[in-house]
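To begin, one chain is listed below as structure tokens, in the form predicted alone.
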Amino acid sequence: MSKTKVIVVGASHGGHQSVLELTRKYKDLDIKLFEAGDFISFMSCGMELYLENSVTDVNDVRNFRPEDLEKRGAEVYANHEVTKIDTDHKQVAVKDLKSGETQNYDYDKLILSSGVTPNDLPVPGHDLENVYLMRGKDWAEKIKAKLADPTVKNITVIGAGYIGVEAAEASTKAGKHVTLIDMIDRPLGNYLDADLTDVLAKELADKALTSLRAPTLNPMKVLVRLPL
């Protein structure tokens, strides 16, 4: 008898507990994961651990390695991109990245959890150089070379929300001058109702205090209600 052929499309946290789950509770199952990416699988929510130096190297902050899902029996593929879902022959395409080349895979089931791409400011200067995306193991790398960097003082966040929040307490460890900016009048405001956010605001507001007294780190400022 023939396996199920199972492909699922992503590394995210997703696709991983999808792999987990069908070899804890089926046999002879044929499963390929396919990931775009050249890294398996970077946790974006634990950036902030990496750029404060939490963690010894930036090849930590994963969900998981693929080893451990091939030791499982699935096939973990790397910078393999799927172009195209044939659903009437029950196909993808998918693009080797490295070598360009395109191959079709049959399933018989088809799992995609492909994540998120991070949106650029719609607003002219939004590709200079110097504007990274708190996203994926590349920008990571990128932003921590510059909060090591002692020529660079000045760090904008944009953006207010959890990882905005997270971003400017790793800069302002760093020793460095951050504004945080946000088109909304708190600061987490579309997460946490305005008893909480008011408390965050002070706590904010402390940190920047404390940091004009403590020699390592700068003050931050927060501005809301600005037009991006």
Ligand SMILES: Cc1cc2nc3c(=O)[nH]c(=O)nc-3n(C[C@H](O)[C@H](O)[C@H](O)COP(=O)(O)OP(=O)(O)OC[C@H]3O[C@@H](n4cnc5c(N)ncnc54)[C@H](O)[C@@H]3O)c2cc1C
The other form holds:
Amino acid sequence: MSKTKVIVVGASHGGHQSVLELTRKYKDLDIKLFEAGDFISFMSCGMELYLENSVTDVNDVRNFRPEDLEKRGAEVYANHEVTKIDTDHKQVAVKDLKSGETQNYDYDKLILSSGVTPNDLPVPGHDLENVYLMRGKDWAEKIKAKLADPTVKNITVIGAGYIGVEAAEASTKAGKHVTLIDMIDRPLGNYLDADLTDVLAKELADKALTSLRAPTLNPMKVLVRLPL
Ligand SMILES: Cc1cc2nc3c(=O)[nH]c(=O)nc-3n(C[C@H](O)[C@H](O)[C@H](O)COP(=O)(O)OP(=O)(O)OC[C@H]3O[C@@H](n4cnc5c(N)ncnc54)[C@H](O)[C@@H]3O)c2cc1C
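Let's see the other form, the form predicted together with the ligand, since the form predicted alone is already up.
All chains and molecules follow, beginning with the one already shown.
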């Protein structure tokens, strides 16, 4: 009997977990995992550890290595972007980003775990040099270089959610003057009630930040929030 063909798009948390579950539960699968990026698999959750030097090699900030899944029988392809899905014929077109060649692959089951990309802010200046987004290996390396650069003195973080607070913390630990900005009135205000965020706001203002700017904390008309 021929094997069931499974194609997984995206080799991050979702893609990894899918292959683990499939190989735990089923035999006789032909699994191909396609990842557009050249690195498998950067763990954005671990970015702060890298930025604050708890992990010094960016290649260690990963969820898994290709061989971890290959040992379980899956084929893992970096630099392979899925460019088209043909559900009628159950095929995907995959472009090898190194050779430029595109090949079609049949599937019986298709798992899309292509994740998200951070939104740019829809404001003038969003594309200026030194405006960085906090996600993925490329951005992590750029941010890390700035944290290590002694000529960079001031860092402003837009968005006081979990990721913004992590960015602020890592920047403070790197000795920068940090301003954390949000359009709502409390850091982590979308997640926690005021009795907790009041403690956090004080802690941030006392220990970590040069300033915390939000409408009720500062009359400055604020602002924009970094979409996660
Ligand atoms: C700074 C930061 C800190 C975080 N901290 C935490 C935390 O502490 N706890 C927590 O639970 N979550 C955390 N998260 C969120 C967590 O990282 C995401 O929820 C998780 O990465 C989502 O995984 P995913 O597999 O769905 O997608 P993604 O991680 O977005 O991965 C999608 C993958 O698909 C690939 N891809 C996209 N399109 C194609 C295509 N056409 N062909 C081939 N490949 C493609 C992409 O290159 C990418 O590698 C954090 C995120 C960030 C940015």
